[in-house]
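Encoded as structure tokens, the following chain is the form predicted alone, with no partner shown.
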Amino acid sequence: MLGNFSYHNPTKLYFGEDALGSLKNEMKNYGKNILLVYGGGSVKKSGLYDQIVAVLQECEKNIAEIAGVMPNPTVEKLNEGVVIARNHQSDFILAVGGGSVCDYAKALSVSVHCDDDPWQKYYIRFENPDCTIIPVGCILTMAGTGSEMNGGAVITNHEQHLKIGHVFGDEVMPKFSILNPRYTMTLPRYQMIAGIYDIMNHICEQYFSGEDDNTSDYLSEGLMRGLIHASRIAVNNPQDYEARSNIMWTATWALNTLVSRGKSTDWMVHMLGQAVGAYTDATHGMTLAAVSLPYYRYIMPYGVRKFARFATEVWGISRDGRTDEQLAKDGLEAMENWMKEIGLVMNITDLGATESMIEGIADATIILKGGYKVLNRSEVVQILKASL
């Protein structure tokens, strides 16, 4: 394990088919004015909305609502929510939905009492909140982002062609999250598959960094093997509770800071994918899938030993006299075959990107350190062209 680190995660999780039963007790800990945040109509069609409202009414809460939170929440939607939350004098934000709704709720929690422009403060200058933060709770309906147990909040600014995530500290993490795998079973197949790859890539972003003998890497390999196994079952039978529960639990542990301990981490696939998303508004997990292999094949020579280990420990490829370079190539080929098998989008053209957008997408790509190769802009353009 490299370096010095601390680990603390304040989010309390309730997992399983009876998890919603814990909402009443949790709500006793917060004020009267509850802001209920959700996306489209699925939470009402499923009956979940009525169940939640019944609990809040039983707890004698005053409820205001923000509906229609989109898959890639916008700065305009954030500003709209700030007005509603201020008028309601919200004491608590309850997010019901997938990762985007949870992200939105966290962004809102630090924006309501912010005296500055939240977009400029948090997403351009990357400052930390210095105002009162409204506590957040999540009821999850889609597995993928891990937003239910982390401080991340991604917001899109279409006018500026930017999609940026700010990872806030412990004080912004959800106070509790309710995870019932049954809630994920109403998702369209496309969204389920996108979520599966989001989980996989979260692990890869942390795994493909460093060369030390690191406990976090062993944990990551187990999570990836379990996810691959469960994904194949879920794709063939989306109603398989065991597979969907394993996917949901893996999503949480993939991005709650556990497997990043002792790691430098990479996150360039997310930077590339989010830049593509800023131009296309495509589903997040699919943007990651579309840029992953071109990126990994480009950086593989700089971290060949870890990519070789990825082949043997995640994909079960025998060394059989292969060099590290050959193993690394075979591991990425196995990953590509799995991605195609479960139905992921494999290029950004299918997501609506065009060659004329490449320069703009490159400009919107934040270049990070921490992986095996720090890219320059021309390399970003090269990888994006290979992703078309």
Ligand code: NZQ
Second form
Amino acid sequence: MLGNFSYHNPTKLYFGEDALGSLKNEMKNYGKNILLVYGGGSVKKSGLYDQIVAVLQECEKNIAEIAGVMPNPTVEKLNEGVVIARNHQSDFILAVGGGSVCDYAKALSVSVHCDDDPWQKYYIRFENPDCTIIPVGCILTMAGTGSEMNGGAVITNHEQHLKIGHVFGDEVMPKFSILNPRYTMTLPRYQMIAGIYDIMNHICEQYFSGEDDNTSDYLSEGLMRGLIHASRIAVNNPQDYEARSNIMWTATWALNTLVSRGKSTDWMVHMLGQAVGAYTDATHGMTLAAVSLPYYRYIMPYGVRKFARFATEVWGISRDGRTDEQLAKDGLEAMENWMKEIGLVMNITDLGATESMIEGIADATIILKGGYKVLNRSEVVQILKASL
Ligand code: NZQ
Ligand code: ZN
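Structure of the form predicted in complex with the named molecule, given the form predicted alone:
Below: every chain and molecule of the assembly, starting with the one above.
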């Protein structure tokens, strides 16, 4: 393990088919004014909205609502929410939806009492909140982002062609999250698959870095093996509760701050994917899938031993006298085959990106330093072109 670290995760989880039963008890811990935040309507269609409102009414809460939080929530929607929350004097924000709704709730929690412009403060200057933060709880309906147990909040600014994530600290992480795998069963297939790849890539981002022998990497390998197994079952039968519950639990552990402890992390696939997202507004997991193989094939020579380990430990490829280079290639090929098998989008053209956007997407790509190769701008352009 590298360096010194602390580990603490303040989010309390309720998992399983009866998880919503804990909402009433949790609500006792917070004030009267509850701001209910949700997306474009799936929660009304599924009946979950009615169930939640019934609990809040039973608890005699004053409910205000922000509906229509879109996938890849925008800065305009954030600013609109600030006004609603101020008028309502919200004591608590209850997010019901996928990563977009949970992220939005967290961004809102640090923006309502912020004297500054939240976009500038948190997403351009990356400052920490210094105002009162409204506590957040999540009722998750989509597995993928890990937003239910982390401090991440990604906001898109279409005018500036930027999609940026701020990872806030413990004080912004959800106080509790309710995870019922049944809720994810109404997801369209495209979203289920995008979520599965988002999970896979969160683990890869934290795995493909460093040369040290690290417990976090062994945990990651187990999570990846379990995810690949469950994904195959879920793709064939989306109603398989066991597979969907394993996917949901893996999503949480893939990005709840655990598997990054004591090691460096990469996150360049996310930087490329977010920049593609800023230009296309495409589904997050698909943007990652579309840039992943060109990126990994490019950096693989700089981290060949880890890519070889990925082949043997995650994909079960036997060494059989193969060199690390050969194994590394075979491992990525196995990942490519699995990605195609489950139906992911494999290029950015299919997401609406064009050659003329490449320079702009490269400008919007934040270059990070934790992976096997620190890219320069022309390498970013090269990888994006290979992703077309
Ligand atoms: O809006 P509704 O009608 O609810 O429909 C949503 C949306 O259209 C639908 N959906 C969700 N649950 C459903 C459902 N439809 C039917 N049944 C259900 N049970 O799915 C669509 C996508 O939802 P969204 O919340 O956008 O998906 P996801 O969970 O993938 O979240 C994506 C956002 O999270 C950010 C992404 O950048 C993106 O903005 N991320 C957040 C992270 C974090 N907090 O750490 C990390 C991730 O890497 C990611 O960047
Ligand atoms: Zn992601």
